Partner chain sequence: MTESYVVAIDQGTTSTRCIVFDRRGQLVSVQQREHHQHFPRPGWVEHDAVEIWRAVQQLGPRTLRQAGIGPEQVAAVGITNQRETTVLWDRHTGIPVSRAIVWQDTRTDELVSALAAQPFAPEVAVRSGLPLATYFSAPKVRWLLDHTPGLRERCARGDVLFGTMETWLIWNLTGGPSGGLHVTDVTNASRTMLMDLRTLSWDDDLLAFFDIPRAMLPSIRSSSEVYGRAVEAFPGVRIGAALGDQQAALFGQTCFAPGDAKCTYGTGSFLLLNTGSAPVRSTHGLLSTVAYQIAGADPVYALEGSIAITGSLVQWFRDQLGLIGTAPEIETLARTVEDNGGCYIVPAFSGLFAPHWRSEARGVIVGLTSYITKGHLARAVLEATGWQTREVVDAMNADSGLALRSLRVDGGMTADNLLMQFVADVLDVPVVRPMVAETVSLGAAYAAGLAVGYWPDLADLRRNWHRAAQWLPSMDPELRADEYDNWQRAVERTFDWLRPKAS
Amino acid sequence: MGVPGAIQSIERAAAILRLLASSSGKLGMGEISRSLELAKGTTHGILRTLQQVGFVEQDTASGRYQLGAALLHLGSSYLDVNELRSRSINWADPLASRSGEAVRIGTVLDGKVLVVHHVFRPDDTFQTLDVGSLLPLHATALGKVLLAWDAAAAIVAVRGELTAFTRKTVTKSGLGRALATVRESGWAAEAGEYHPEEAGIAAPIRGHGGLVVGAIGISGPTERVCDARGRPDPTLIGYVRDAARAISRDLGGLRT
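Taking the form predicted alone, give the structure of this chain alone.
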């Protein structure tokens, strides 16, 4: 008898539980569906099953979901930062070489982007190591990727004050549309939103079940990353997305 393969419905249920475990509040079905890129019907069916066995609870007033009492000991995160970094290193260095730009890998921490790995630009310019730095979610390509697939973090960002680092920094009214575009395209960009003369491109890193656990991106002078109209170079977008997919495959987030 052959060894059975992975059961997709269980993988998706696990991803929903992990998303709820990492959330700072209750999530609606639509938010869960968007974060994991699942059809609403599929999401609803899994949530009903998880609710029936006590793994998920639904708030009767708002209709939003949270972990059930049986799973409250799962903790707030399932992928250790060190593991994310160690699995990503093999792909970050080649991305820096191919793109000619600095590479950063980040994850969400306390409403910011925590830089867990940083590869310098492959040139002789002075650079400062950013590992451990905290970057704004709304004004960086890494942050936009993380917000696009983290419904709870996006809600907090939209409700809070968005610091305008430059005149191009996205506003509260424009953030929702920007995140919808990121989810549709599968990557994010920023040009002069955090630093006036710097641009970036980033893509999501997915773990088991498709849950977005981090982001990888490049950053450099706007004139090298973008064209004269501020549009990111399609070749660089391809490099970043290829690296993100490779890391996701290593983490079990994409089927080969």
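Rather than the form predicted alone that you just supplied, could I have the structure of the form predicted together with its partner chain?
Coming up is the bare chain, nothing alongside it.
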């Protein structure tokens, strides 16, 4: 019997993983369902789900199962940043084109935003690729999105110093509320909080199971990104969120 309140299918999935981990070779479906006294259909369903998330792998020739590579790399980043770029490239380009602004995709690295992809502002002026550069988490739209859905990073951020880049940079006391607003609205903005004359809008990219794996956003001069009262342009917000959703759908992070 399970612990009260426990979810049965998760318990069973854990049991299957333990079984696979303890066996020396690969196991067939029948062996797994027999050892755990589970119906074949149930076992099959759980195995399929575990396979989708990369926790088990099925040998194509024999049809037998073993632990998946994703399980072995659980401690490190879940989605390789170069893969994130490859999978986003088709949607980042149209975002730059429609918004007329530069696009960046970021992930969290050591308390900073790591820029993993950058598309130039589509005006053919000289611009320099800044893939690999680091941005502050608390002062950028990308960073606020990443903090909003990464509790651990948010705790670390609040413990450290929050550099005030401008008068408008979010302070320690304001950060919690700012992140709650981001979670509620599904997107984040920055307006003169990092560079005095610059604004940005960003939204979360979700992978399997809805896990936030990165953020995509645009940035440009405040007068283009925001209205006279400093509020981000709703059309631009729509473009950013559409791009984030398109990438998330391709990554299996949206149920459609």
